[in-house]
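Let's start with one chain on its own, the form predicted on its own, as C-alpha cells.
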Amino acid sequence: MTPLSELFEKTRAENRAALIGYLPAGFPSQQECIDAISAMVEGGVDAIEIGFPYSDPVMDGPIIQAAADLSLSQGTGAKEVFSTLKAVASTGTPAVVMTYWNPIERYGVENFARDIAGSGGSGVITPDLTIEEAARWRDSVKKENINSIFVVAPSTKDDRLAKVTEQCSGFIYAASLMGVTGTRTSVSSSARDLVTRVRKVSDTPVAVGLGVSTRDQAHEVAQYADGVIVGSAFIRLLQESQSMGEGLIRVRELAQSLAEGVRR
C-alpha cells in the first residue's frame, strides 16, 4: 500500500475529503517550488501533485502553461522533477507526479516507474495515456508497487468508464468539465454526476480536479468526492505576488482556507 492509499483510508475514517495541491516542478524556481509546497502542507494540504513541465500540454490552461513555460526556460527536466518528488516525500507527505506520456516514453517506461518509487513517490497521473496503450506502463507500476492514475471526464461513456477505472489505483482523477485547467467562479454540476457514475463501477477513491479555487468550492466538492484537487489557484497567487515571501504567505493562507472547506 502506498502513502497515497493510506491517506485515503485515513480521510475516509475521518469522514472527509483529502485536499490535494498541485505545482509544476521548477516553478517559480527549483527551491522556491519546494518552499511553496511546504507552505501548502503547513496550511493543511494532505497530498501533493508535482507537475512535469511539458511544452505541448493538452489539459493545462493558461495559468499552468505560463508556470510550465517559466520552469522549462530554467532547464527543468526529469532530474528536477524527481528531486522535488524526493524532497516532498521525505517529509511524509504523499506525493505523485502528473505528466504527459511523452516525457515517460523519452525517459524509459520501466526507468520512470522505478525512479518514481525510488524517490518515495506514490504514483503517477497520466492524463493523455489511454488504457489501450498502457500495457507496458501497467506492468511497470505493478512491478514497482506504485499507483497508476488515469483521468475520466463527463464525456466518458459508461462502458469505458468501467474499463478505465478498473486500471486505476490510489485514486481516480475525475475532470469536472470538458476543457482545460483554471480557476472558475463555480464548479461544474457535471462533476457530481461524474463521481456518481464512477461510484457505480468502482470502489477506488475519486478526486475531482479543474476549477476549485475557494473554500466554498472545496466544501461543495468534498460533499461527494474523496479528494479535492487545487492547482491553478496556488500558481496564480505566486504569479501575482510582488515577492516570494508574500507568495508563500498567500499560498499558506489559501491552503488553510481550502482545508477548512474540506473539513467543514
The other form holds:
Amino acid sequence: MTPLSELFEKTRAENRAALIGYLPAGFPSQQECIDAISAMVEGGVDAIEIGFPYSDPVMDGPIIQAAADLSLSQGTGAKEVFSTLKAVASTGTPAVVMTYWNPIERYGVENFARDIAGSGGSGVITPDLTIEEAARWRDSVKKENINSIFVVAPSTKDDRLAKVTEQCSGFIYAASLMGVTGTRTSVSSSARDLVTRVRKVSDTPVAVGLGVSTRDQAHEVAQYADGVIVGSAFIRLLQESQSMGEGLIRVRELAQSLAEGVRR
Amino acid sequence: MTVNPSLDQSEILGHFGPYGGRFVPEALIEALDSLTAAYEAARIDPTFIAELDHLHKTYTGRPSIITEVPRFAEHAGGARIILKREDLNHTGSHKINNVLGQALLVKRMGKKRIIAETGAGQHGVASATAAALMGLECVVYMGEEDTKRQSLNVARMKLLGAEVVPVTQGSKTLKDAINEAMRDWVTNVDTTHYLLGTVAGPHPFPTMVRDFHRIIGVEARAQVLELTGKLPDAVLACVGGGSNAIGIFHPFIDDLSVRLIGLEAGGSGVASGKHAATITGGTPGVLHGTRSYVLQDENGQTVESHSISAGLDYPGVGPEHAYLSDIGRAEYQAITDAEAMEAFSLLSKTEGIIPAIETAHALAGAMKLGRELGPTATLLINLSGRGDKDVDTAARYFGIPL
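Given the form predicted on its own, corresponding form predicted in complex with its partner chain:
The complete assembly is shown below, putting the previous chain first.
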C-alpha cells in the first residue's frame, strides 16, 4: 500500500476529505518550490502533486501555464522533478507526480515508473493518457507497486467511467467541470454529479480538482468527495507576492483555511 | 467518389503502426467518439457524398486542373513536370477540401460553432469561408507572430465574419494556436466542433482529414494517366502537418513504382537546429493528441520550429507520414528557406504562377529530383496553394520595395 492509499484510509476514518496541493517542480525556483510545498504541508495539506512542467499543457489555464513557462526557462527537467519528489516524500508526505504523457515516453515508460518508486513517490497522475494507450504504463506501475491515477470528466459516459476507474488506484481524479485548470468563483454542480456516478462503479477514493480555491469551496466538495485538489490558487499567491517570504506566509494561510474546509 | 471507401482495421482504431492514437484529456473522448461515429456514418452515406460532391463542383471549382510546366522543367534536369493545381481552388489552397467536409459534418452533428487553428492563415480563411457558407459561428486561433507575418489573411478572415484570436503564449506560432484551440474545445465541447486543419491530432482527425483530401490524388492520378499514358515516377508535396501531401500520396500508395516524396521545411538547414523538418530531424513522441515524430528535447519538451513558411512552421507531423517513412513507402527530405525561395521565384518567372512559399518547398524538391533523374522522368507536384498571401514576405526576402 502506498502512503497515498494510507492517507485516504486515514481521512475516511476521520470522516473528512484529504487536501491535495499542486505545484509545478522548479516554480518559482527549484528550492523555493520545495519551500512552498513545506509551507503547504505546515498549513495542513495532506498530499502533494508535483507537476512536471511541459511546453504544451492543453489541460492548463493561464496561471499554471505561466508557472510552467517560468520553470522551464530555468531548465527544469526530469532530474529536478525527481529530486523535488524525493525531498517531499522523504518528509513523510504522500507525493505524486502529475505529468503530460510525452515526458514519460521520452524518459522511458518503465524507467519513469521505476524512478517514481525509487524516489518514494506514491504514483503518477496522467491527464492526457487515455486508457486505450496505457498498456505499457499499466504493466510498469504494477511492477513498481505505485498508483496510477487517471482523470475522469463530466462528459465521460457511465460505461467508460467503469473502464477508466478500474485502471485507477490511490484515487480517481474527477475534473469538476468541462474546462482547463484555474480558479473559479464557484464549483460546478457537475462535480457532485460526476462523483455520484463514479461511486456507482468504483470504491476507489475520488478527489475533485479544477477550479477549487477557497475554504467554502473546499468545504462544499468535502461533503461528497474523498479529496479536494487545489493548484492554481497556491500558484497565484506566489505569483502575486512581492517576496518569497510573503508568498510562503500566504500559501501557509491558504492551506490552513482549506484544511478547515475539508473537515466537515 | 469523394471519400475513402475502405479503412483497414488498425485505422479504425486510429493507429498507423506505432503512431497515431489518442492522447487527450478524458473530457474530449466523448466528442471524439461522437465525431468518429458521425464520420463513419457520413463516409458511406450517399446523401453526404452527393452534398460534398456538389460543393466541390459548384463552390470549390473541382476537379482542379493539372498544368505541365516545361519552362520550369528546364531548371529541373528537363524532367517532365506536372502540377496539380490546388492553388486554383476557391480560397486559394487545398485546405478547402477538408473544411467543406468537416463543416458538412458539423451541420449533421447539430453544432453551431466551429473553432480552428491556423498558421499561414490558409486553413483559417478556408474555415471562415465554410462557416460563412453554412451559417456557423467561427473563431480562429492564430499565433501572434503569424498574425503579423500573414496580416492579409487575418483581414480576410475578419471580412468573412470570423473572430481571430491572436495567441500570445509560448512561441506564438501554430503549435500554440493548437494548444489554445484545444483549451477552447475542452471548455465548449458541447456546442463546438474543432475543425482541425491537418492530418495530425487525435483520432479520427488523421484519417478523416486525409480522406477529405484524397480527392486530390484520385483526380491527379487519372489526369496524369490520361495526359501521359502512364503513372508518374514520383509524386512530390510539401509537408508541415502533411495534409496536402497525404491527400495526393494516398491513392498512389499501392502503386509501388511511384516514389512518394515529402518535402519538409529545412529553415536555415537541419544541422543548424533552426528548422521545421520533423521527420528528417525529429524523434518519435506525442504532441497534440497523437504519437508521431516531434521536434523535442531530452525531457520531451517541444522545441520551437523555424521556417520562412508559416504554414510549415510546426514541430509535429501527421502520424501516417511517420509510418510511411518508417516502412520506407514515402521519403522525406528537408528543403532550406533559400532553396524554397529560389524555386518560388523560378516558377513565378518561368510559368507565371506564384506559388505559396509552403508549396515552393515541393518545387525545390522537384528541381533536385529532376536533375538526378533526367529528362525521362515524370514528376507530379501538388501545387497546394497560391502565393498571394506571401507577397509581403517574398518582397522583403528579395528586397523589392513595398
